[in-house]
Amino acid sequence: MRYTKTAAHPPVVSLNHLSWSYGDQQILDNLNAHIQSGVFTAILGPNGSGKTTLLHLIMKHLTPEKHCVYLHTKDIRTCAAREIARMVASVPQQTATGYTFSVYEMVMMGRYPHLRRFQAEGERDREVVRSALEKTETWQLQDKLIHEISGGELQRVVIARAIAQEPDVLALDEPTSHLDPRHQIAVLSLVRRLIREEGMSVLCVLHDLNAAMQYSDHVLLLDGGRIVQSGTAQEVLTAEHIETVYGFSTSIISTASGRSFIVPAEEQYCEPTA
């Protein structure tokens, strides 16, 4: 699936002249974008370009001063926290493991937006939680405490909790930054499968340009708080754009299968020292 905008399906997330500052420091400057349903959008850019701040604004962890972030067609400023949690689920970089919750209890927390105050979970909530655990292949961990499982397992459990929210949008902030390559591939492959099976949209902050090239449908490339490029990975992640934004030279290598990979230019390799 590729990023397209159609009149029949309004964007699930719309940014309309979005700006944000911390005091006198401008973080985001006049962002405009539309994210369609069922699309993996990678948010890329150097450190300090505003990627995580953008996610926080979409999740209303920060509240924009003007009417410039919309979920479906609803101004996020008018949405209560529980309403937003039914539309957007978050997967942070790291999850605290000092609590004594079991895996099952942690995933059940994802049902909170769908329960009334003091309402106990019901049969459907248990079905949703089991389905989320099975989709992430963590059902066998349900009775373990979260501090007893590995980092890769914990990340899948956190994604299971997000799935249990039944959101329209899954927002991930560098979800693979603390994982080894095998678990990085497993997590991103899982996210792609969720798009296909659940039809949800994904907004994912990444530093790994090759991961964005392989897994994303659409890329927002930020620099200095602005969207400097927007389009498919092949359109955005060119050698010219990478050098302009990141400041190093690359080559784009295409394989016989049609996949493309980004490698540093040969002159930037350093000879190993004894």
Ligand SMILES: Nc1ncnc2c1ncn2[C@@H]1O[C@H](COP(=O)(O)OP(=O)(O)O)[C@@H](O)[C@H]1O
The other form holds:
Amino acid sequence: MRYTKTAAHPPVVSLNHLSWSYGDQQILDNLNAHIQSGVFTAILGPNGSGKTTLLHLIMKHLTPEKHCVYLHTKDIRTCAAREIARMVASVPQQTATGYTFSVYEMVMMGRYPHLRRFQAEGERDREVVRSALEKTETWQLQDKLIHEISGGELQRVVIARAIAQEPDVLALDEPTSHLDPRHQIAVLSLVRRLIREEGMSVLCVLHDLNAAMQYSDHVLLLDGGRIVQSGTAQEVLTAEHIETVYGFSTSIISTASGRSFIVPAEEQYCEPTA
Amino acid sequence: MKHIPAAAMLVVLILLLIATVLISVTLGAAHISIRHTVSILLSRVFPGLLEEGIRSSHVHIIMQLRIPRILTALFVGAGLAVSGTVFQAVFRNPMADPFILGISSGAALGVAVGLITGFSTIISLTWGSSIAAFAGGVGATLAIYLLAGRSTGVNTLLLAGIAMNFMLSSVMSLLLYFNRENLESVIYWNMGSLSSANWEGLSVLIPVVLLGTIGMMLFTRELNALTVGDETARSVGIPIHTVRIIVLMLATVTTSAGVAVSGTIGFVGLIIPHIVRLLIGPNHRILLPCAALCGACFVAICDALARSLMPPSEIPVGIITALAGAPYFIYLLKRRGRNVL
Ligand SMILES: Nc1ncnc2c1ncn2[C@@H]1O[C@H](COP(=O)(O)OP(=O)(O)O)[C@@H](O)[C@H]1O
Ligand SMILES: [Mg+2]
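Show the other one: the form predicted in complex with the named molecule, since we just had the form predicted alone.
Every component of the complex follows; first up is the chain already shown.
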């Protein structure tokens, strides 16, 4: 019998005819997809195509219809918030930092879904937090206050908090959009390492098509609330698909080492004014 | 700024509390020495300890007037400070406070309606007024939460609070206008005064404030995460809407119990949490108990001033707290652009 990956690893998240409307404005229209475990799934699509809404539905921040979203084999409608937080940890688009908690306290908050109301944080919780701080290279920041650190550092701290939740799935919403190039690479490499070393599954909204090309195993391309393409990065990110969805023409350039890069086609450029 | 260790802060506050009680119990028209006072207090527990020569009128003054009044000040202050802390965490706004948002006015209106309609006398005046206050407070909190709960702007919330206060105080004025015979006592009570404190009022106030505070203490982790942000709180598995409603209701009932016995004592829930947070940091596990102790001392001290600044007449304690609190509010408003939390 042929060994198939799907059979060995049932999907961590399944979407069945998932739709969502705000009032009478339809945002998501009949999505069907299986997010495989242990892979990097990128969610791409223009602004307003419903990517953030999709992530909210997968964590029940918005409550979907019955039988539309499954975590492992369980209908998300039947899961309590804490139970979901042990399966999916989110790295939101923006993290407010109103009050002056320390980095360590912030990451310890990730232990919430594992602690009962009267249970104090124990040795194992401190161990998990220490390891999350080390993996994200934020160990040396632990006593700093979260409003005192840079955007790139904060993003790593938020990821550390998510790791401390020991989730099966990490759901990141544009984790690199406020970061300089070095930190963008650092964050995405960290995420890849978590897949490799921890066996986590990653669901990541990205705007950078090249980042999706380099880092993702699977791409869901959204447009107007529908999944218009689903497949490997090479299959989905073709000049034709990009033209259709984003409305601009591109060339795909392959390097000698076999990597592909997406660049805007010649006619997109204007002469810089002198 | 470096924060003070929680244990040190607790010790200081407990000492301050003891000092406040001892000093304010000796204040008043009748001169009763500390020694006699302590003797009277100890004799409640060990009846043999009552010294010879203490007048029974003095025993009455201490046990029926001063002690109930001080206890009322302590529990009202503790309840207001803890509630203010919770309001600030839930609305993530350093200017949220039951008084400024009109919650206290809602409770006060409840009490006034209860008195005028005679509802409050059905059961007992104390319980009737308290229940009427809970109803008014809960109504005001729900209205504020629906008006401004989802928006994160400081301004929306404050404007909603101002609107609420305007509306409730005009309804209150209208009620008083048509019930002029009750005018003076209700106005006096509404300004915030502890002068009618008694054991019967305490029999409602103490359990409600204790249970409310313990209830809010059960949610310290949730409050911490909520103060960082809704996204963080949701992400770690907190059902934010449910938790917010529960803690707001606990805070509202705690505040309203205070309003029922002492009217609207303003700004305690604003100043105390803010100062305590500056001193010991934002962790609610220590913030809530410290705020409770600090609020208790603050109201007891203000009431001691209210009783002794202009003898023989007495100033409503709400005026004293407002004199301290309003400038602080303006100061907060001015530095809002910076990191006020
Ligand atoms: N709370 C909301 N109420 C109404 N409409 C919303 C709300 N949040 C998002 N939308 C709308 O839903 C659409 C999809 O938004 P979103 O999922 O954030 O898109 P993306 O993340 O892909 O940019 C947008 O048109 C947006 O205006
Ligand atoms: Mg988005």
